[in-house]
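The form predicted alone is given below as one chain in C-alpha cells.
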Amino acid sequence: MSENKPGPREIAIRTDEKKQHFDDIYVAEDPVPFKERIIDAFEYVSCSFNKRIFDRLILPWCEEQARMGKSLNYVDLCCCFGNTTMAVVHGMEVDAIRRNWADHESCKTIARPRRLPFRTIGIDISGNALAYGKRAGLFDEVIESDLNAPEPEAKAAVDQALQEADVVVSTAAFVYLELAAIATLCDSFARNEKEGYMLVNFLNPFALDSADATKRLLLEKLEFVGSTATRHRRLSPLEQENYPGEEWALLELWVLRRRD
C-alpha cells in the first residue's frame, strides 16, 4: 500500500492518440488544476450521473447491507483524485464538488461525511493524486500502480483488494487500459462468491471497438444489471478536430454484479 507523498513525476497513461491527453494535470498536487481545466473548461459533468445510477441501482443493497451491520469494502479503480468517490461514497453530484475544490485550501478536506460505513481503497497510476485522496481522507488505502504493467507487489495488493470488494467503480477509464488488463482485473472480483458490484464507464466517440470488446469480456465474467446514457464533457478543440461534427463526449454508464 503506498502511503507516502511522492514528488512530481511523469506517468506513463496509455491514451487514444485522438483524445486529449491530461498527464499534467494528473500528477499535480491537488485537484485543483483538474478542476478549472476538465471540470469547469470543458462542463464535465459525468459525476452526477455516476451518483444518480449508482443511487437506483447499488445504494439500496449497500443500504440493506449497513443496516445489518455489516461495513462495505468500496475501490475506486483508476481513481485519479477521487472525484467518482465523492460522487458515490459521499453523495455529491458535480456542483458540490466543483464547490469543494475550487481553491488549494477548500480541496483539503471533504464537505460532505460518507453516506455509509464504506472502508474506501483507491488504485491509481498516480502517487500525487493518490496521496491528496489519502490526505483528504477520501481514501483509507491507496495502491499506486500501471494496471497495464503492474509490479508483483502492486499486483497481488489489486488482486485481494477487488477479491475482497463489496462495490468497484471505473468511470472513464478503460480508455486507458489494455483488453487483457481489464480481464485480469474483473477475474479478481469474479472470483469471490459473495454479492458485488460494479459500476462502469464507456466513452463515445473514443476508441469504440476497444470498448466493444469490453463490454463482451465484462458480460462473460459478470451478471448485467443496467445502464443509462448522457453526457461525459465537452470535447476539447483537438478532439473536435479529429471527430469533425462532435461536440459532446457522451458516457454510457453500466452497473454489473457478480454472477451467483
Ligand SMILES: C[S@@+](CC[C@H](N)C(=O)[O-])C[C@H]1O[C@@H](n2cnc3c(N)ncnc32)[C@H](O)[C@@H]1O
Given for the second form:
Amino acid sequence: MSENKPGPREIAIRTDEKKQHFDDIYVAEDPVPFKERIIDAFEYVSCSFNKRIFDRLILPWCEEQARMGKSLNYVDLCCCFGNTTMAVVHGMEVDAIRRNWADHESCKTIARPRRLPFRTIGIDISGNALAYGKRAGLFDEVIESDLNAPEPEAKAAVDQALQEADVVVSTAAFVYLELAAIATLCDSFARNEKEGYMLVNFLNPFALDSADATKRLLLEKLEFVGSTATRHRRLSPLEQENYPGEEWALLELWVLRRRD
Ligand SMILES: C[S@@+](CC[C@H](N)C(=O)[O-])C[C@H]1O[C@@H](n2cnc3c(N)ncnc32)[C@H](O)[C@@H]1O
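For comparison with the form predicted alone, would you give the structure of this protein in the form predicted in complex with the named molecule?
The complete assembly is shown below, putting the previous chain first.
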C-alpha cells in the first residue's frame, strides 16, 4: 500500500490525513487494482451490506415502479468503477463482484444483468473509472467532475441528474466531499417533488466531526427512512497507527427520501 504521499498521477482527491490514500487505484485503467488492493487486501465487504439495505428499504419501491411500467433514474455519486452499482442494480454481493473483477479480461463485461429498468448515471472525479463503467455497461451516462469545485458545465449536468433521480447512492464517499458540496448535491436532489431515495454511508473512525455535520445537514433537507451498521474494511497499517487498538473501519448505512 502506498504511503500518504502524492503520486505522479494524483488528481484533486482530498483524503482525511489519518485515512489511507487510494488515489492511484481510483485512476487505474480498470477495476483489477481496486479488487486486488482494496477488496482483497482489506476485506472490503461493504458492497454486500449496501445491497442488503437497498433490498430492504428501496428495492420494493423500485419493483413497484417497474410493475407500473416506469423506468428508474439512478445516480451513483463518487461511483469509482461502479462496485456499488454492481451491488444494487445488478444484485451482486462482494464475492460475485470479486469474481467478476478477477482479471483484466473478466472485468470487461458485467456477469449479471440489471435487476430492473434502471437508467444509470455515474459521477466521479476519475475519468478512467467512468470510462470503464461506461465500457462495461454499468453506466448509460457519466459525468466527470470534481464535486468540491465543479466546472459550470459539469455542475449543471450533476444538478440535473440529481434533480431527476429516483435513486441516488453515495457510498464511502462523503468523507471526500466538503460540507458545502454535499449541501449543493442534496439541494439538487430535494428540489424535485416526486418520491425518491438516497442511500449514503458514514465511515468510522475517520473525520467524525465532519460526518456529524453531514448527518445534521441531510436531516434538515431529507426525511430519514432507516439505517444499519456493519464492517466496512480492515484498517491499513498506517490507519492502525493513527487509531491505536482499532482493526476495522466501520460503516453506517442510511436511507433517506425526499420530503412529501
Ligand atoms: C472510496 S471510493 C468509493 C467507491 C464506491 N462508491 C464504494 O463505496 O466503494 C471514493 C470515490 O470518490 C471519488 N472522489 C474523491 N474525491 C472526489 C471529488 N472531489 N469529486 C468527485 N469524486 C471524488 C474517487 O475518485 C473515488 O472513486
